[in-house]
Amino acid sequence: MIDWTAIKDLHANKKLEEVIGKWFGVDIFYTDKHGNVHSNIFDKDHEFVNHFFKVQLHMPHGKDFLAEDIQTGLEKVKNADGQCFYFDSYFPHVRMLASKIVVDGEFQGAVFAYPYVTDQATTAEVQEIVDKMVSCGATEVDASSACDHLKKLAVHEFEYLRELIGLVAQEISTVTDEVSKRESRIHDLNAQLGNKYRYHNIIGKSKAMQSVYHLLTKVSNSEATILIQGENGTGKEMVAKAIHYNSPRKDAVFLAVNCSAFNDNLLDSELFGHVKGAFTGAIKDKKGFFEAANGGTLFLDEIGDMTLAMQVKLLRVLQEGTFLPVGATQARKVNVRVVAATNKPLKEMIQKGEFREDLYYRINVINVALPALRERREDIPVLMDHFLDKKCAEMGYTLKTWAKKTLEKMIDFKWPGNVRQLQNEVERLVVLAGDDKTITPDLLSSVITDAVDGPAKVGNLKGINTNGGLKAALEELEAYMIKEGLKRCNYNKSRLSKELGISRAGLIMKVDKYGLDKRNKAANE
């Protein structure tokens, strides 16, 4: 739970350790709840504040003595009511102070301050410490020098030390809590992004896409036949894959077939297979998509292009789960979930007799309507960044940025080709930008710039007087627009009135007002 490597580098704790070492002559180190030391005190080049500690760790069993003291300290502070606890170390009269680290209400380790003695320590007691060190393998000179460096703390000094050690432990707890909250928040945001802005690689944060995600979540676990409707380039196959890979069939096969890519005979063979000798070239049995997708999902794209004869065969397999391969005499049974898609208005086709009504209701148990990109403009920047990141990584470029004007023009464009067209444009821009870090608007396709900025203006308004009253200027502009419009529409007043957004009667009145009628003009000429 605690990142001990990061804890060692905490600026606040480093400063506290420096102050504590300077004023109280003790070393600070950290351990986890299992007694593992997470400080640098065992490094060869570690600079100890207190010489006693250094001598101890260079003794034959000095580290073992420290390990015993750590376990004693952990046991005491773990169950203690207070934050800090002091106790005698392995060496008599030499004290160690421990302050417990608690994160989310759980004991996670301790901060230790070591070594010191009280100001009540007598000469005899100090000699007792020296003798103990010598008996443990230290030389008389090293032991005496070590004890000379022991800080004798008065009661009020100890209270200050205890408070400061408590601050060190509290800083660790606070930082760990904050990191934990931040990571939890990041996790939650990622989950939200995953749920809100992405659904199996379908990207979008718009309200329209949220509705699609919500519906997909509901239908993925069902076995219902689904019809996906949307314009070309809106990602119908991607949605079909999302439905499959979030369903109980996710471990089975997903197959896609474009119904408009085959003529009637070929589509029959592709969907249902054929037996050897069924037609010229049928040299062996062949499985169709339905049989190959058994247990999984079959995506039928452009189902609106299927002929009425094929619609009958499809309806049978949907209703009964059986089909007849081309040239076969015995029906075969399959368990396939069908997801269909089209960009055609099937209801209108039913009225014209081009699509079977019974098949429509069979495939349209659940309807997923995908919005066009122009209907969800807020998704354009999200998609642009996604495709930009993907293409830059693919080409080994440092991630590029969008110029503000480029972004504005991309958002304003209508995108008749939808997401597919947007992706192609982004990939084109990355290539054209080369080593430039920013993608500027001059790189945009002419189809975008012309559509957004508009074609070059025909004619000019130089002849219009911009001085004088506003009413006169507006009338002059109005007369000019009607005059040019009549020429453009070949004096078709019904057509021009629609363009100008006024009634035909209103237009006729204005034509008379400004003397723009073609007959009057001819008479005057």
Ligand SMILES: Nc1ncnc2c1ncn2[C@@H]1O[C@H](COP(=O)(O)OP(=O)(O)OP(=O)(O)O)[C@@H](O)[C@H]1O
Given for the second form:
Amino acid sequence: MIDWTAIKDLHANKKLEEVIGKWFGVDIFYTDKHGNVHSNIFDKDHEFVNHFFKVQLHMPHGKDFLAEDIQTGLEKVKNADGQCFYFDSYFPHVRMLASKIVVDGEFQGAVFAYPYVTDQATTAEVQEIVDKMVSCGATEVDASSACDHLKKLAVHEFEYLRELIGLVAQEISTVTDEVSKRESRIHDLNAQLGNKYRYHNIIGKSKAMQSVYHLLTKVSNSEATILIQGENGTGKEMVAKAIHYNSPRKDAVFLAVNCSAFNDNLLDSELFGHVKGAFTGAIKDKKGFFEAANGGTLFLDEIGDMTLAMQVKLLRVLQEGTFLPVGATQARKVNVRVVAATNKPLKEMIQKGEFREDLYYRINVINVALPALRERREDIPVLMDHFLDKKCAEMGYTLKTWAKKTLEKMIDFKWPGNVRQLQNEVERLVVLAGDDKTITPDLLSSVITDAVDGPAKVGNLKGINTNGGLKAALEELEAYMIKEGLKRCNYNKSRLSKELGISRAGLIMKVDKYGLDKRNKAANE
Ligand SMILES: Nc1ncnc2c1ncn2[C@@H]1O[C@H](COP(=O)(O)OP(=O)(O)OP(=O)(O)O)[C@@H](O)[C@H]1O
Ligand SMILES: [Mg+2]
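Beyond the form predicted on its own, can we have the form predicted together with this ligand?
Starting with the chain above, the whole complex follows.
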């Protein structure tokens, strides 16, 4: 139930562990309720905070002693009234502190802090520890140096440590709780899917999309003209195709023409064709889209961009089924179903005299309003899986999976109206993941990470990498403050040095060190 790998990387905990290590000289590790250790303490090159711990794990049976202590700790802390329990480890006077992890009211494991002694420990007692280690196979030198590193904690220090370890354990519980709630939400959503999550190639199982499908089923069989309205990238063209391929005309052609892509004259000739000699360059008769789509469906995209003159011609063909190719004298007749789309507010355009009211009523016999993605957030996971499937197949990869964090961030991102943006992000992630089977959150584009986590900010330290120790973290913070400061002060170094309370020369040195000079401005943005 607990994702231990994710827990290990938990930012807040890393920070706490670092501080605890520095102040109290203890190592921290986690175990599940069975005593399996989920920290890196057994890694070959693990850097221990406390040398004693290292010596112990390298001596014969050192790990067994630890395992015994872990069992004792788990048993005790599980039944303890409080959050924490401390006890003498296998080595007399050397203490171990355990803090329980409880998720959903169930005991799941513990956070351990080890090793330390109290400030009451006498020289004789420390000698006792050395002797015990030697009797267990450590060399005299190792045992003494190990014990030299044991920190003697005063009562108030110990109290503080106990509180902090409690915090680490509670953070694990809270995070796990949250993740499992989200997972069950996703699970519920997926469970409701059934067959109804798609119509033709249109994906979405939200209520809003269900009613779109319902409408489409009803109108596909009719011959009515349809107007599809929706923001950019909401799937207008997909809907137009779905209407065609579910209609009796499905075996005839589906043609799409983007009305905004041509000027008036060209659009005229594209839509209605021209006869030989109609204008310079018209060296032979050319069929227009209306004629080419005869018997099928013509999709007029971006109809809001058509000029008033063209609107008149269009109205005529819609009303009478006849049209006049450019330069022709005789009208031609066609049987075409028109589906139009726009992202423009046609009604407002009518008020302003930019769109003909009669044409509006003629094309808007049936109106399909496509909801923006932000109005149907429950479709995000389904769409993500759909695009993932498609892209993996296209690239010849076996199906990849979403890391929990990636999924969460994508779901939490406030996608605007655009499904295309979501699709692009998924496709980008598949490419970036390469041969990796899991799509990890570090691959997400910064638009998403920044929007969900907030960009690195002074004050909240989010986004500052604390892996490399305090020095690296401080340098990162310093570089960040200077970078932001330079932008704020318009690269006026005297002003910024005053603001930051350092000398101008000092600032210049740091600007050099971090490569934040004005010359690199573009790269720093
Ligand atoms: N409901 C959906 N299910 C699956 N894919 C979708 C859906 N909606 C949009 N898409 C995808 O998003 C992209 C944009 O869709 P489409 O071109 O139909 O939108 P549009 O509204 O015509 O966009 P534009 O306003 O930019 O012309 C397409 O690549 C399509 O695959
Ligand atoms: Mg479109």
